[in-house]
Structures are given as C-alpha cells and as structure tokens.
Amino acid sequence: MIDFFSAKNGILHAEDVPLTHLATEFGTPLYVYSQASIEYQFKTLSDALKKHLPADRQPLLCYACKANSNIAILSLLKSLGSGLEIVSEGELARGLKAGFEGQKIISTSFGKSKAEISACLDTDILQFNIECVDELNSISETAKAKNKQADVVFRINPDVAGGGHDKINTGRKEDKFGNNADKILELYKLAESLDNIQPVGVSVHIGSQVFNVQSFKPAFEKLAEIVKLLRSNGHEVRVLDIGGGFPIIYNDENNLDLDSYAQWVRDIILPLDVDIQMEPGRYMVGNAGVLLSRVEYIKTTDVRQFMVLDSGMNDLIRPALYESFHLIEAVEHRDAEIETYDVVGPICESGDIFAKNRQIQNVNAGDLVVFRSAGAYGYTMASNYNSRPLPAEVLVSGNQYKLINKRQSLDEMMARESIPEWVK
C-alpha cells in the first residue's frame, strides 16, 4: 500500500503539504484528506475487476456515502466514474449537489421515510434496496401517487459473519438486515403484483472490514442459489448488488486479496448474466484521511501518563464506539524517545479514550499528533457533544490544498435553538 502521509525533513506531510502548515492556517482538530490516496484506491479496485471480468461486464461501483459524505469527496469520486450508495434523504441531497445523476444512485437505507422515498422518486434513482414488506408497500403507494415506477432489489441475509467487529457485522441471521430465501420469494411475488413497482434483483452485504476473503464466497453462493430459485419460479432477475465491506489498514493488517475476490465474482456472479453493482465505502476513503490534533496537557499520575488532546470522542467516536485502533503519531520530533501514554480527549466521559498504554514519540503541550486512517466514519460520525463545535476539513492534492468544510462556530452551533417566550 502506498502511504500518502509521509515524513519529509522530519515533519509529517499530507502528500506535499506539511501538516504543521495546515494546523497553523486552519487550527485543530482538523480532518485532512489526500486526493491521490482516493484516486489510488479507486483505481486499484477497478483494475482488479478489469483484470478478471470482461470489459462489457464491469460492476457499477457505487461509493457508500456514509463513510465520508463531504461534497468535495463525493464530487471527486464522481469524476473517477463512481456511482453512489445512499442511506438517507440528506445523502441524496449531497449526492445531487456533488453532481451525481439519479441513474447512478442506489438507496439502501434501513427504514426509509416517506419523505426520503418521495425525494428518491423525484430524482429517478436507479433502484431501492428493500428490507421488508412495509417498506415495499410504502414505496408502492408513493410511486403510484407520483405516477412513477420504482425498480426494487431485495436484500438477502446469507447468515455469513464478515465484519471486523460485532457492531459492523450485518450478514448474520440475528442481524436486522436482509431476509431469508423464503421471504425473498414472498416479497418478489408481492412486488410483481403491486402497481408502479418492478422487482429487478437481489442484494447482499455481510459487513465492514472483511479481511477474510473467504467470507465473500459463501455469500456469493447464496446469491446464486436465490437467483436460480427466483428464476425457477418465473421471476426476472437482472441485477445483483454484491455489496462492499472491503477493509483498510488501521494497524498491521493485510490487504484483502482482491484477485481472489474478483475471481469469485467472475466464477459465481458473472455466469448469472446480471448487471453487477458494488458498494465500496471505507475502502475508498479510510486510509486517505487523518485527524490532526494538538496536545493540550501531559498529566502524570502514580499509575498513568495521560496525553490530553484537543480532539475528543465527539470528533472521532470510533475508539469509544467500536474499541477501534487508530495509529497515533507525532507530526514533528519523530525521532524522539518513545513514551507510553493513555491518549484521551477533553470530554467529560471516562470513555473518552483513544488508546491505552500506547507507545508514541515523546510529546509536550502544544505539539501536534495525528490519528491515521481517519478518512472514513470520522467526520460523518462527529457530534456537538459537550457543546463542542464540529472540526474543519481540508483536501490536499500534491502541493495544493483547500478548506472543504469550515470549522463550525459557537454561534452556528446554537443558531437553530430558541428560548420560549414564557421562560423568564
């Protein structure tokens, strides 16, 4: 894997831009993204598919917007040829603002609201991925009222565990996502009887951070089985959405064997003669981002040495939520002696811990550190907890950089609130 964040003259850079320069200009906490990294990831996946699949059977890569929904990032991915996978009306609005056309957008949200369904129909999106009968009926009613046709795909639950953490597994039978084969057959029959609905296929997604490429094979085989079942019952199946889940490197993991993955798409999915869709998200942007933070204090007790940062769990919640690992390193003084720290934020929660007993270069108050691999599920999961304004975001390309999301001010954070007239 190429590292687009490397040290030059003793200072960590994003491509050709010193992170110290960005911290001075835009402050911290600050999310910084590498355009070259995103382009590299997109090309790497595309090339693996082109190597094993015919030119006229290439999957439509629909970037999973939830990983990083900044409009500049979406626009960049659109320019590379990506489609878009959305899970809310807000993500639809972001995609449209970034320039995506409706026929390149797939809605996979769980529990679609009437407003979201209506907005998607108005945009003539490519398809809805369906979870349950009530959702199907809601889409049918809304489509009929608008005199629109909705193409729908039904998500199967293959009972395959694939994610790197319990909370990001989505393909087990106890998870809320998807349906078994009997239910898919029932939903397909119902869909064909409904006005303004056209069932076109099946989808699957087993989880995120799927390092074991073997996990995809049984999921694909379940897809093939259900396609044959549907067709044997007289139903048309022309679309397969085979999901995403490709991992990134947070620590010392190995990359996914994309050749084996692409070969299974070729051997299992391709013979089914369907249009293939995929939903890579974290894979495209995760390693392309860092969270830049400044050390506020070093607190030493009888049993611990705490590195207290200006970033908190409201800025990067993954360690608190998933016990996830992010490499933390100094931006300068990179050859300093190694110290052991508990890395914590300023939030008034005992859970506001980024790392325990982590060995990092010796730092002092005022020094800069970065959280690596923070380009996915970083800013998108940030909050105003403890009334902390949202951080800024910057995109770097070579020696160029641009602020793509300004830091939220205190006034902006409180602008939507009001005091009732009866409160004195």
Ligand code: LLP
Given for the second form:
Amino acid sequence: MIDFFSAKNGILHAEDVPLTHLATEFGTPLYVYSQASIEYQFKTLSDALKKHLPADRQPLLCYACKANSNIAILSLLKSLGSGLEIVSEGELARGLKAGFEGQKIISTSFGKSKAEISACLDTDILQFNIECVDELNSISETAKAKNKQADVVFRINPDVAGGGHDKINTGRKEDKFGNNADKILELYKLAESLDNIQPVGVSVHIGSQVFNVQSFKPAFEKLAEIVKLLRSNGHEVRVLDIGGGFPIIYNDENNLDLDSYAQWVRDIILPLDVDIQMEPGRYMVGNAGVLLSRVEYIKTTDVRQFMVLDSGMNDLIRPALYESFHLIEAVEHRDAEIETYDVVGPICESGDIFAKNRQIQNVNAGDLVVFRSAGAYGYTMASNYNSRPLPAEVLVSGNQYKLINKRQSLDEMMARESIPEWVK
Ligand code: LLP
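Switching conditions: you have the form predicted on its own, so give me the form predicted in complex with this ligand.
Below: every chain and molecule of the assembly, starting with the one above.
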C-alpha cells in the first residue's frame, strides 16, 4: 500500500500539506482525507478486476457510502466512475446531491422506510436488495401507486463468518441478514406474482473488514448454487451483487489479496453469465483519512500515564464499539523518545478510551497526534454525545486543501430543540 501520509521535515503531511497547518487553520478534532489515496484505491480494485475479467464483464462498483458520505467524497468517487450503494433516504439524498444518476444506485437497507422506498422509486434507482416478504410487499404497493417498476434482488445468507469483529459479521445463520435457499426460492416466486416488481437476481455480503480473503470463496459458491437452483425452477437470474467487505490496513495486516479475489469472481461468478455488482465501502476511503487531534493534558496516576485528547468516542467510536485498533502517531517531534500511554478522550465514561498501554512518541499538552485509517466509519459514526459539536472535514489534493464540512457550532447543535410553553 502506498502511504499518502508521510513525514517531511519532521512533520506529518497529508500529501503535500502539513497537518500542523490544517490544525491551525481549521482547529481540531479534524478529519483529513487524501484524494490521491481514494483515487489509488479505486484504481487498484478496478485494475485487479480488469486484469482477470473480460472488458465487457466488468462489475459495477457501487461505493457503500455508509463508510464516508461527505458529498465531496461522493462526487470524487462518482468522477472516478463509481456507482453507489445506499441504506437510507438520507444517503440517497447525498448521492443525488453529489450527482449520481438513479441507474447507478442500489438500495440495500435492511428495514427500508416507506419514505426511502418512495424516494428511491421517484429516482428510478437501479435495484432494491430485499430481505423479507413484508419489505417486498411494501415496495410492490408503493411502486404500483406510483406506476413504477422495481427491479429487486434477494439477499442470501451463506452461513459464512467473514467480518473482522463479531458486530460486523453479517453472513452467519444467526445474523439478521439474508435468507436460506428455500426462502429465496419462495421470495422469488412471490415476487414474480406481484405487481410492478421484477426479480432479477441475488446478493450476498458476508461482513466488513474481511481480512481472510478465503472467506469470500464459500460465499460465492453458495451464490452460484442458489442461481442454479433458481434457474432450474424456471426463474430468470441476470444480476449478482457480490457485496463489499474488503479490509484495509489498520496496523500490520497484509494487503488484501485482490488477485485471488478477482480469480474467484472469474472462476465462480463469471460462468453464471450475469451482470456483476460490488459494494466496497471501507476499502475506498479507510486508509485515506486521519483524525487529527490535540493533546489537552497529560495525566499521570500511580499506575498509568493518560494522554488526554480533544477528540472523544463521539468523534471516533470504533475503538470503544469494536475494540478496533487505530495507529496513533505524533505529528511533530517524531523522533522523540517512545513513551507508554493510555490514550483517552474527554467524555465522562471509562469506555472513552482509544488505546491502552500504547507506545507513542513522547508528547506534551498542546501537541498534535493523528489516528490513522480513520477515513471509513469515522465521521459517519460521530455523534453529539456530551454535547460535543461534530468535527470538521478537509480534503487534500497535492498541495491544495479545502474545508468540505464545517465544524458544527454550538448554536447549530441546539438549533432543532425547543422548550414546550408549559415548562417554566
Ligand atoms: N454492503 C452492505 C450490504 C453492507 O452492509 C456493508 C457494510 C457494505 C456493503 C460495505 O462494507 P465494507 O466494504 O465497508 O466493509 N461500522 C463498522 C462497519 C459496518 C459495516 C456495515 N455494512 C466499522 O466501523 O467497522
């Protein structure tokens, strides 16, 4: 992997821009993204697919924007040729604002609201990925009322564990996602009988941060099995959505073996003669982002040395929620002696901890540090907990940079609230 964040003259840069400069201009906590990194990831995946699959059978890459849904990032991915995977009315609105056309958008949300279904139909999205009978009926009713046609695919549950943490596994029998072969057959049959619905295929997504590439293979084999079953029962299958889940580098993991992955697509999926779709999220943006934070204080106790930051679990919840590892580095004084810290935020919970016993360059109050690999599921999972305003976001390209999301002000944070007149 090429690293788009590197030290120049002793200061960590995002491409050609010193992070110290961005912290001074925009304050901290600040999410900083490298455009070149996103372009590189998109190209790396596309090139691997081009290498192993014929030109006229290239998958449609639908970026899963839950990973990072800033409209500048979405516009960038659109300019690279990406489609979009959405899971809410809000993500659809962002996609449209970024200029995606409906025919490049797929909706995979689990519990689609009526408003979302309606907005998706108004936009003539490419397809709905469906979980259950009620959802199918709901789409049929709304499509009928609007005199629209909805192409649908059904999500299978391959009973494969793939995700990098219990909470981000989605393809095991006990998970809420997907359906077994019998159920898919039933859903397909029903769909064919419903008004304004056209069943076109099946989908799978086994989880996120799937670092063992081998896990994709049994999931693909299960897909192929179900396609054959559907066809032998007289159903037409012309689309396969093979999901997302590609891992990124958080610490010292190996790069994803894209060659093996693309070869399985070639050997297992291609012969099924279907349009192929993919939904990578994290892979496109994860390594492209850092969360820049300032050290507020160093607090020492009998047993610990705490590095207290100005960012908390409300800004980056992954360590608290999934025990996930993010590399933490000093932005300046990078050759300082290594110290052991517990890195914590200012939130009033012991769970507001980013790292325990972590070896980091010696820092003092006022110094800057970064969390690496924070471009995916960082800002999108941020909250106002402890009434802390949402952080700002900046996009860097070479020596250019631009604020792509202003820091939330205190007034903005409270703007939608009101006091009932009977409360004095
Ligand atoms: N497609 C579907 C149907 C999904 O549910 C997801 C992610 C993706 C695609 C994209 O997966 P990716 O390529 O990004 O792995 N908040 C967690 C990750 C949750 C992923 C949810 N679904 C985290 O911070 O690790």
